[in-house]
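Here you get one chain, nothing else, as structure tokens; it is the form predicted on its own.
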Amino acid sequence: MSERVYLLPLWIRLWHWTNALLIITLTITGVSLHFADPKLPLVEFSLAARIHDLAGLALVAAYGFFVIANIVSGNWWQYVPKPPGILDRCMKQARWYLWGIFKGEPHPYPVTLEVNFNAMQALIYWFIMYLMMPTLLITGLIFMFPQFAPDRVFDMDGLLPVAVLHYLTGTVIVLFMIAHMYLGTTGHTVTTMFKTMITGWHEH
């Protein structure tokens, strides 16, 4: 018989949900800018810089309001990795994502309440959300005000840097995205954890 615990407040789900779309949107409008095709466009030149802007600047509010409730809530301590062995349990971790899991055995750190992200899922939340967040919204807006660019590094263009910075932070969160949808199957049933981040109840 499974157990229920109710892990995830409405807040939380509702700014999940929130970035999600707004990844896929600037996902889908960064790919029709990058890749410009007259022909075969995805989605208008023009329609997909003010869809991008709008949806940048969204995600911008949906992150300042993320970082300020982690720190009124105490939810931020969930993002912290925990010593002692926090490469021991990322190796135990990794071993059940790849064939522990195909092989009916237990999770080796099942959510509880008090601790929700195993260290594998702390280390790599901090990664994106911490570092990587933080530097596509800044490199995003400064091609909105590229005023704000230098004029020039390392005798290039000051704003060519930026572009590649905010291309690679952005694949990196795409490719992130796709990981977390798969991971996202590996609960008690393929739908669970989806279940989850609608209901709050986390089943286990």
The other form holds:
Amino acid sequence: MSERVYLLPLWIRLWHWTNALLIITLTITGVSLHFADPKLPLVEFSLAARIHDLAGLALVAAYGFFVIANIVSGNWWQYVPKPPGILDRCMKQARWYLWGIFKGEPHPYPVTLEVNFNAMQALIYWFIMYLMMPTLLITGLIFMFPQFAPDRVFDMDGLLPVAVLHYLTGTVIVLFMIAHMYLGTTGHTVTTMFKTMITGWHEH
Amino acid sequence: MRVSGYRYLIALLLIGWGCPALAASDAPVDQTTIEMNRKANEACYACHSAAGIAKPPKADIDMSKLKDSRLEPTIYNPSDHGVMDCRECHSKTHYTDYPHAEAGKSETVGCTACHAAKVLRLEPQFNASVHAKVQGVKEKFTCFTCHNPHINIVQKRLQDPAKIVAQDNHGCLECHNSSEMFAKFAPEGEKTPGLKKLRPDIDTIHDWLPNAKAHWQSVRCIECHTPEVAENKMLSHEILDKEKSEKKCLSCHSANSTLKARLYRHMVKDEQQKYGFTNSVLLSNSYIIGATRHPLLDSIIIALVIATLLGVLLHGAIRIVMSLRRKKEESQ
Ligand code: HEM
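Moving on from the form predicted on its own, kindly provide the form predicted in complex with ligand HEM as a structure.
Following is the full complex, with the preceding chain placed first.
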């Protein structure tokens, strides 16, 4: 019989699914905007722009909530990879993803209430949530209020670096999201981790 | 057909006899004549300039009527007509003294006198415009309603797209953004007999266009309100009503943007795919979503996404195969 531990409070779960839904929406509409072409069956341009703007603002709000709730609850500590031996633990985790998992070996760093993320997860989540997300949100906001963009950069329009940075950070987050969704299937069974994110209870 | 043939004859007559007699044409002007003209114009700037208005040569002149005038050698000289003597358009005889003779007003030369061939081509378009269809509006609408002959510079000479947009939109917004000016031209309102039709707010009319203000800064009204014409033809002067105006975002926001044949038509021949961007002439002035593309970067990003998807699928497939093998081994 497996052990159960109540791992994820309601606010994290609500935030997580809001965040997921918004990012998927932003990805679909963002692609429709960037690759706009009469021959491609994407979301119609003005509809895509409208949805992208609304979902973008909602994501800014969700992120603000995330940061504040993390500070208040102390959950931010989970995102800090703790020495000593961060690199060793990352290597061990990577080895498990590339090898151990195929052999049916157990997780090298099982989840506990105190340590939810393994070192590799902590590092990547930290990179995504505290570096990529703010960059994406800020460039998105400047895109929305272009009067805050630099006037000119070299001999080009000042919105260019903002747009390119937005595009690149958006891409990193989409790549992360694909890997993240897949790694969600690497729990005890394929669905355990998804269930945890819905009920809050973690099974070993 | 017969009408235009008739027009053509008139134009030929004008070009053939009329113009040499008036010494009027739009042929390029040589340097000595330009200098001569500019010297002659100094007599007018004594009053017709900011400095002149502030300090007229004679004390008792009422300069209040000139307060809206934007005449100034620094503005006039670079303009399309800056090579000309003022008196080629304003009467030769009535403006030498002040007060000016009353007859001068009625002798101002119209555009046709010098631009007969262009007017011939533009007039049918002008006559098909929204402004030429409404009773009460069309009577007041002439070429200089939009063209300030002292200031305007034609697109291919002005070059900088931001300046072209500012100049050409100013021509439209002078009325469409000012209730006072609009009322001078507007017809009677249907719901308000005896009163002028109220000016619809320009941002409200275009509320389907996100960030309309950003658009007014970077494209012209005529981009959407005139039919497209071939690159080597003059821009159409048929201002379109709301049914025929361009509403499709993709006409600008796509790789094959029509802006190349409109606002940027004078620049497309210099397209060099700067830094690997397609439509980099547009980028000189605006980042335009959908039109500004970097094919190499796009390919790399698409490849990364595909690689990640394939990687994940492969990983999953190996997991399934290995777990099946383990199950088989366990059961044996
Ligand atoms: C995962 C999340 C996101 C992705 C994948 C994404 C992607 C994109 C892409 C590809 C474009 C087209 C730009 C171009 O052609 O270069 C775009 C435009 C834009 N994005 Fe995002 N974006 C995301 C989040 C956001 C957020 C959070 C905001 C707001 C704070 C935002 C605001 C904008 C704005 C204002 C534009 C310009 C078009 C418009 O006004 O709709 N985006 N985005």
